[in-house]
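Next comes just one chain, in structure tokens: the form predicted on its own.
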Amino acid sequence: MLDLKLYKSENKPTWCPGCGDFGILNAVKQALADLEIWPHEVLFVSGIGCGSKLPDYINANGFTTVHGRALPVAQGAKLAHPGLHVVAVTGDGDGYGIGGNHFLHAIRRNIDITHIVEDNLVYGLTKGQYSPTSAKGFVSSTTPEGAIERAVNPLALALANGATFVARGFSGDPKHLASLFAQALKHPGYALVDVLQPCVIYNRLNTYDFYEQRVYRLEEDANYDPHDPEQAWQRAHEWGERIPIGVLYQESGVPTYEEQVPALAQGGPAQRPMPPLTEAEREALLAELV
């Protein structure tokens, strides 16, 4: 196992005290250390939101995109450098709302990236509007009489669209969450980890206490088979007195997108040696840049 200090950033998190993002950040570092992935071997791509600040708070490659666009940039990076571990980090509004269309197409491509969704069921950074995963009736600054729309079920949506790895974690259980991140990083293909993460300012319903009284680990159910799509579908809809966390579904043997692209048979563009420049090319490049 690598030393966790390798991933320590010089930037101090600006998250609110008690924010669930702290548990996610710690779990990410633990998963990288356990898998012995060095900082230069991983790229974090984020959008906009509280959780999307994560690349600033970890010593590794990072790229912050505009709102909702983390997944297409992450996929492009993976195609350019298939040997890199690519992790897209989004919030529920960022990933399931603004970036919802990218979510669907990343799943069906089965490109080899890990997608962490920090799902606090609200838009935290922009002062508490209801998000795609907010429950119907959720009272927020934009819905003082309660949200009218029904909530998106991201796990069912991923399963219905053919995802080969679907998991849910809880930021209040970072040790278990780190094991889920590690499994997702090792999975060859698109891997979704939806993380239940309390927002201590704008969501007073889905608190640490709320989840701690309800979540249970799927791996502790001897009858649960994560390779059975029917069982996964059933558990994806379980929400209320009991909420499952763990790997809901994993399918092996499905080729990744990049494995099927003939142009990548010799490796990604970033991995190929560059031919030396001719004198004329060198002079032209200098003239353009200097």
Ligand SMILES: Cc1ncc(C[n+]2csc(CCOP(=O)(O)OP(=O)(O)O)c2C)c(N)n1
Given for the second form:
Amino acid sequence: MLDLKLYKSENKPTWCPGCGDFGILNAVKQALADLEIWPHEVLFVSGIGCGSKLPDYINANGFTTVHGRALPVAQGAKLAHPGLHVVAVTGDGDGYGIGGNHFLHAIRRNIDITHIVEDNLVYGLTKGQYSPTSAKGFVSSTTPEGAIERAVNPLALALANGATFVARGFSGDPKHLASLFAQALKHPGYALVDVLQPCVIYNRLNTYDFYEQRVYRLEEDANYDPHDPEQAWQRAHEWGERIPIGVLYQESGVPTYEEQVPALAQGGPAQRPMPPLTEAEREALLAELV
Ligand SMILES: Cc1ncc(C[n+]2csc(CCOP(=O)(O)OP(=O)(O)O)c2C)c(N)n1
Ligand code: SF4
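Now show me the form predicted together with the ligand, since the one above was the form predicted on its own.
Starting with the chain above, the whole complex follows.
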């Protein structure tokens, strides 16, 4: 196991005290340490939102894109550098709302990236508007009479589109969450970890207490088989008195997108040696840059 201090960033999180994003950050670091992934071997790509600040708070490669675009940038980075562990970090608004289209296509491509969704069921950074995962009837700053639309079910959506790894964690259980992140990082293909993340300011419904009374670990159910799509489908719809966390579904042996691209057989462009420049090319490049 590597030392957790390796991942310590110089930047101090600006999250509200008690925010569920702290548990996610700690669990991510733990998973990297457990798998002995060094900071230079991993890239975090995020969008815009409270949770999307995560790359700033971890000592590793990081890139912040625009709202909703973490997944395409993460996929591009993985194709350029297949040897890198690439982790896309999005909020529920970022990943399932404005980035919802990318979510579907990342799933069906099965590029080997890990997608962490900090799912607080609300827009945090922009002050509490309802999000795609907010329950019908959820009262927010923009819906004082309650959200009219029904919520998106990200786990069912992922399963229905052929995702090869679908998990749900809870940021109030960081040890369990770290094991989910580690399994997702090891999975060859697109791996979704939807994380129940309390927003202690704008979501007074889905609190730590709310989840602590309801969540249960799937692996403690001896009858549960995460390789059975029908069982996964059924648990993906369980939300109420009991909420499952753990690996809902994993399918092995499905080739990743990058394994099927002949041009990547020699490695990604970022891994190939640069062909030497002629003097004229060098001069032209310098003239362009200087
Ligand atoms: C193209 C674009 N549309 C809208 C916004 C405004 N915006 C920034 S963050 C955000 C929502 C963030 O919510 P979520 O992704 O759930 O993350 P959280 O802040 O809850 O972690 C919105 C609407 C933006 N920055 N760019
Ligand atoms: S507004 Fe909510 S999600 Fe954003 S930092 Fe505060 S508690 Fe966390």
